[in-house]
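Presented below, as structure tokens, is a lone chain in the form predicted alone.
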Amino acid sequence: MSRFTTVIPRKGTRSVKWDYAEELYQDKDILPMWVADMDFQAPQAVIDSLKERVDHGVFGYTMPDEEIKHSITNWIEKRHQWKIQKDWVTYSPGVIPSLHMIVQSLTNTHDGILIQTPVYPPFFSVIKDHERKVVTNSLLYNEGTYSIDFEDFEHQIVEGDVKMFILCNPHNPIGRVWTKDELSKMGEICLKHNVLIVSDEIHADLILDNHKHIPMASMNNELSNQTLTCFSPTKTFNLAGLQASYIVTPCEDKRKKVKKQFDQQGMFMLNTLGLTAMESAYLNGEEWLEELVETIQTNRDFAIEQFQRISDQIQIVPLEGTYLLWMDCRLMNLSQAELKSFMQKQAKVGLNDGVSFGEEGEGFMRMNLAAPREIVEEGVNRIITAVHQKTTS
């Protein structure tokens, strides 16, 4: 566990994460908890192999050949017992471009898009970017958990004249991994109204205690051709700055359409690095995820009992999945701004701000918990001490 456990210095390496807090937050002592990637070095096995690869000293023209989509297929299937063909994968630099690219090919303007908020912001400017319509389903947060409005999220469909869904599953920031039952549900509604699901599951392979993470195509053949899929690596086994993902796609007409609109942007291929590193991580990378799980598990409950046990007025959502731990700060009756504020300039915790993610986000704060110990003791213990200090001053 000494991989996830010694803490790396990142300043220095342009980090967006660790270099830019000090812009983003305007203050040389931020912690940086917010931006999801993690303070891990990335798997031995795939250090090792960019190291071989950059020994080789050549960096042309690279393609995946069929090493690399055997790779994918296996991880897939093993880890989500889901079997597809090697000929369904599209490959991109990340899940954002091709969420870019799916909205372009197979939506029109002023087409309804719906997302379930709070949500990851970049599903908001997908959509307007593309003068498409945001439709939203509000989740709904009772008693510390989220649940799905299914009477609503029908309702929105048929109102907003909605073309295409995009699901986040396991959903960030919240930390659910939506239950096959909720997924059969969704799926259903989707069918009913002819509606394209887009499914991103970036965060698939990050599934806590006994979840199952359940690919949303993977349901029945119906809904294997009415939905896109996007994996990636990148968040599993932090190799972000690598650029590396790919969409699943069953459906052949689909494929086609957003496979065209990549060639018109001239995104024809990943760059090498990114390829060797895919590669390396689903073969022999999963030793390293499980000890990874078992880190993420033991920060997010020393983080829940130290908030219980200190301060009641910070609730801590349950995390099922993904590392980032969504905040319920809202018995700290402070407006939003103020909130952000307390966070920034008295703990000095950089956090993400919950409205980001939507209008039902606020009086929320997101946590990054993918770093050594020692790092989420100090940001929890930074902001615990600060809460103190507000209520007894």
Ligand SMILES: Cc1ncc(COP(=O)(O)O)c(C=O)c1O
Given for the second form:
Amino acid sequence: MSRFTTVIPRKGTRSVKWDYAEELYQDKDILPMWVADMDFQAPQAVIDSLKERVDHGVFGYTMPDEEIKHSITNWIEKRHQWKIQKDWVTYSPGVIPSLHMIVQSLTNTHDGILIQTPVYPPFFSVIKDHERKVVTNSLLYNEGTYSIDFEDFEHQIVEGDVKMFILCNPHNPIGRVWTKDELSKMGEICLKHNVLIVSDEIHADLILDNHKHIPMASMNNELSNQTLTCFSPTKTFNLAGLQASYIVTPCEDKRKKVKKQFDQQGMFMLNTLGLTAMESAYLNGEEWLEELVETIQTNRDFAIEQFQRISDQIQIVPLEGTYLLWMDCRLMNLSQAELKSFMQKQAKVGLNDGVSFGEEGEGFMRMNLAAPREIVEEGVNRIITAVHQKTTS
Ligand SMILES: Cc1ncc(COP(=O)(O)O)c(C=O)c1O
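For comparison with the form predicted alone, please write out the form predicted together with the named molecule.
What follows is the whole complex; the chain from before opens it.
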């Protein structure tokens, strides 16, 4: 069996997705398809390098050396055709900590910060936690596809006195990989109004079909100077528990301010095993990644085909990037509380509530497809069976 078909029991491993699910969904039989980590083992090379490091047995303070920096700059150039300098990199235990540090160091209390909703829930809290103002540009949803209302984007920047824009590319939860044209329009408006761009590109390596990820900062020199990009190997290679990520900031002044913020919180070091895994994944993980992307595509196509059988009830938003399926359940004619309860109690599948991504997520649910086919089939079938029971009862 391939590494992407083997079901690996995760209960009892302190897994947030599996062990916390029982408490969260109040059901021991719930099938967890929520939080964004995968039910796959990391690349064998990563496991081997971690074993070798563990066998050494000494886990003292650890620093990222030239080889680690090189593995990062190489990966970004090879996968995303963006030539970055090693000095532009600031290490961070995660993208969420990075967002907190960036907001604190580069904006002031009450500043407006723009996000495009529905969006990854911590985008709201990183703004609110520091008493900045959440300004939203709602994404347009028409005939099953999402797009950007650029007029509103600019209007919100002006009206909301926006100083920073947090971009999600590829976008979680709607699964769009923003095109060059879309990035260029957003970038131009931000430059025109001197809005700093923070580009969360944690899903950059999870690109499906013929879509192409373009880092916002790689578009031109002006945007490079205006943008801080958050990358991480943890989403790509399923290493979230090892907590190792980094920010790429070409502008020296912004980079220094963010670094100072990290230092002031005493966060100037990464976890020994996280660094080992990051280097190994970037050096040896490419083949594994290609296989992963194929698996996600096949899981997505399977889910779409199955849900089409009840197409008057659940419609699937096209998935261009990430492994998170955005399900339009509005034709089920349930309130959000009823929809949540239906998925939890009738279908017994643990999904993310659409409204947690903002009010635009009403009537939607998010399903994690990064699991062996057996698990995805079980989840999709549970939902379809429950929908049939609902319609025939
Ligand atoms: C868009 C986005 N940003 C950040 C994160 C979390 O990043 P980290 O675990 O590095 O804090 C996630 C996880 O799902 C995500 O989807």
